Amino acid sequence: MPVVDAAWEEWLSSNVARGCSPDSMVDAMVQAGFATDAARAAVHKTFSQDPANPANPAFAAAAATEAALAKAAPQTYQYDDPPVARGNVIRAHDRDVRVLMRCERPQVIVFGDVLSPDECAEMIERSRHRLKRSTTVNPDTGKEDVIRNRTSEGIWYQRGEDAFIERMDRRIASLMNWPVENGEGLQILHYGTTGEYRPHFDYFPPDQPGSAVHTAQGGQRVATLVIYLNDVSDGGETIFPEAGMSVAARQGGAVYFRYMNGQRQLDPLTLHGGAPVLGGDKWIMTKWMRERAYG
């Protein structure tokens, strides 16, 4: 069973500061293997206010949480129509893709058959020997840092770098109904057993100084598509703690979620993560879309 080490303390503090609810944090820790009582105790400790010592970091974090929630409460986000086509089957460039589930708040769509088994196998094999430890954006500087909250290896492909990648880019852009030129390059990620990515946002929080580095080109991220390249025998779900939702990894399937509306509001309900892989390993391919042309 996991313990609240320095990495988890960092995760707790950062999620309090960004305005995550206590329930969503408890749920995320339980998904990661903590006992419910232990998770609640850790979250309560982080949120606790110490009147005798107002300079206590937990007190300051709790105050920051109050302000963040007041400023960006989920009910203030205006849900407009997502760009993804209606219907139970969507023609995505060169392939028919099945719609398995739609959720309105947050806007999440689960797809089947986005890639064929052969295409999944090709993406894995062409990526296997080029993997490097994954990074995440430093909120203060915008630089890419290696952190313990994200235990995966990955590789980026240039958009349209060869005929196969170009076909994937066009299919995904058609499915997301967003210009192909607004997409970041495809990222392949590999998680071994116990590998995880603790809950986070894909958009760049406007109140963090480092976000400006990333939004200067192409603007804000607006939506994500995560495609599963293999079946995961146990664990490895994509979890949405604020929505109480999880999506199992099934080869060729995908989960889409949109977090910026037409008013440029950002949806905090799209807090999400990759639950620990409990059996086997997990391969995924991710596409992030921007407001404007990127690259």
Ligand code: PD2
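Bear in mind the structure is a predicted one, so any value in this text is a computation, not a measurement. Numbering follows the first chain given and starts at 1. Rigid core here is just the name for the largest C-alpha set that superposes within 1.5 Å across the two forms. What changes on going to the form predicted together with pyridine-2,4-dicarboxylic acid (PD2):
Superposition of the core reveals a Cα shift of 2 Å or more for Ala39 between the two forms. If you fit the rigid core between the two forms, you'll see the Cα of Trp288 move by less than 2 angstroms.
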Second form
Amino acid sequence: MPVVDAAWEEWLSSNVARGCSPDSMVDAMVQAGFATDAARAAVHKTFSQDPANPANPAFAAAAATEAALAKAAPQTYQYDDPPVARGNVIRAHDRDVRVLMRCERPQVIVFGDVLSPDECAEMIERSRHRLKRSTTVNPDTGKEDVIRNRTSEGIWYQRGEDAFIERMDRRIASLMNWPVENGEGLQILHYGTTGEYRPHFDYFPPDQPGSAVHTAQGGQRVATLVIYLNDVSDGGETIFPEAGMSVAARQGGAVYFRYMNGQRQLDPLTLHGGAPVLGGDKWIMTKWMRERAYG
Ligand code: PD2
Ligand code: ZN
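Which structure goes with the form predicted together with pyridine-2,4-dicarboxylic acid (PD2), now that we have seen the form predicted on its own?
Okay, now the whole complex, with that chain kicking things off.
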């Protein structure tokens, strides 16, 4: 009776690799003089050593490594539907707002006439004498630092602080289609000529130690609305360098961008900045929305 020597082992593994069925291999071995049980045992052993066979322990280990890698690897951002209403005109609380442009990747929407010229002027006049040099979150400590990347001055308004601010908060929440309670207070920013805000993310990068302080309340930021309170004669666009896109500052207009999807992924294509102001000055009002109720 034949034995499973090196030549038979070679035959067995090459037949498994070729995709032969176990039964056909057992038949061939029986034809060659093997006892049926011996043929079955040899075929079974060869199949269980196949790296593509789930019964092979090496297969299970490779699959586990693959799963761990897939979990650890940054997943591509999945673009689900943004909450903002469809259509070219959106009823936002007390005002009709025009949609001028929509971009899907990253999710950016440009609006016209979010505020009237009178409302823009009122926001500027209320803020003009109360401005303080803007700060930026220190990624290590989470503290607010004054840095050269952000040459503007600003002021925060508490949500619903008076009837006018409350109307702005409600209109903006309605336009962004996100709960008013999830919004941070409005921020007014003023840039003089040469003022800029270099490219940054509005979300708090999860890998930076300082972010936890900011997400403890309300969770991560999910979307931003920047409203332009004046026309800027030259420069001062909101730029999205990864998308090769810029939005000109036009009084009453606004740019919306969304960076967190329903799976809590963050979109790196929303890197953005305020380009240097080259002529005159620039006033904006910003609303950041959080995952949950804030403040
Ligand atoms: O000034 C801007 O256009 C601008 C752009 C991007 C402001 C901000 N981000 C911001 O305050 O986060
Ligand atoms: Zn920003």
